[in-house]
Amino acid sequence: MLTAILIMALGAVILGAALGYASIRFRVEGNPLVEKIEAILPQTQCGQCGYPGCKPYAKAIAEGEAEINRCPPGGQEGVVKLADLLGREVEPLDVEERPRQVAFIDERSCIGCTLCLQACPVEAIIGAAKQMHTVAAALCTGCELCVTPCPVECIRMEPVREKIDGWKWKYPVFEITPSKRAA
């Protein structure tokens, strides 16, 4: 019995020492996973995931604190990509997906209060105090953070209009039915 305990203890000490040495010898700083996760996130900085921005959310995912299905702008596709990167199972997005939108300021109502300017995380709103604000549509990520702060409710979200330059071919969907009925 004593030999057993001694031998196990000896083994534990040796292995522990080896591991302890190795952990010092082969120390690595930082967590490169966060960057990879952040690269997948859409950078809307909208905070809909419950974290203040994309990077904190990426950090939370990397540390296993957050689910991967919390990012509405990234859509189901983003979830799939995250699942792929992290080797997790794909989960359905926990909010519904919406078409891409941009904010639009009704310039007749705008009082130039700059509240939306402060709210916009990506500096897509141009304007100064006392002057009309306008949204640079190309820069807007559609995060909706500017909508609520507006005291005069002059900001609304509009779906992005399709243009020829950015037009996408549709996924070919063909019903498998006898061709007679199709005609």
Partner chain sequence: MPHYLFIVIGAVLVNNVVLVRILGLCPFMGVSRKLDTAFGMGAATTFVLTLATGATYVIDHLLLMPFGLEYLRTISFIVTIAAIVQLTEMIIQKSSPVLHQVLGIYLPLITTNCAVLGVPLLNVANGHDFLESLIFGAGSAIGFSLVLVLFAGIRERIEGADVPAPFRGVSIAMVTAGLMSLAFMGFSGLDKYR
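Structure of the form predicted alone (previous: the form predicted in complex with the partner chain):
Excluded here are partners and other molecules; the one chain stands alone.
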């Protein structure tokens, strides 16, 4: 009995050492810049920048393959934050900046086809096959990806009105220009 316990303990020590060595030897380190860029992006996963989500877009920015002004949900404020982080010049947003909006489904017209469910990257649409669907407004990012696949055109985008409890101060954007002092 004691021999069996010693053999098991020895096996555990050997496997533990092998796993410890493998974790050090085969470690995959991520680019910390990608994670900082991704933290600035709005995490809507909408694909409006031309990439399938915020992480691939952040990776492309870090590698110099993408411009910092292609994220409509992040707006000009996001471009300014990315420019500050990367030490680049602030560029105007590549697309028209719109106010925040949320999808709304006309439930009387919904046929329950689930195409909008499949298109929503953040699972903000609730419903089942052949049943009416609705949108959880708190989860909706306003990416408009659910509008196009709807065969009965019962989804429309509505602007979100700012309320006291959800209003966020917009940071002022100042441009600092060097001034010449009179001698």
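Residue numbers count along the first chain shown, from 1. Small disclaimer: the values here were computed from a predicted structure and weren't measured. Whichever C-alpha set is largest while still superposing within 1.5 Å between the two forms counts as the rigid core.
On a core-based overlay, G16 has a Cα shift of 37.9 Å between the two forms.
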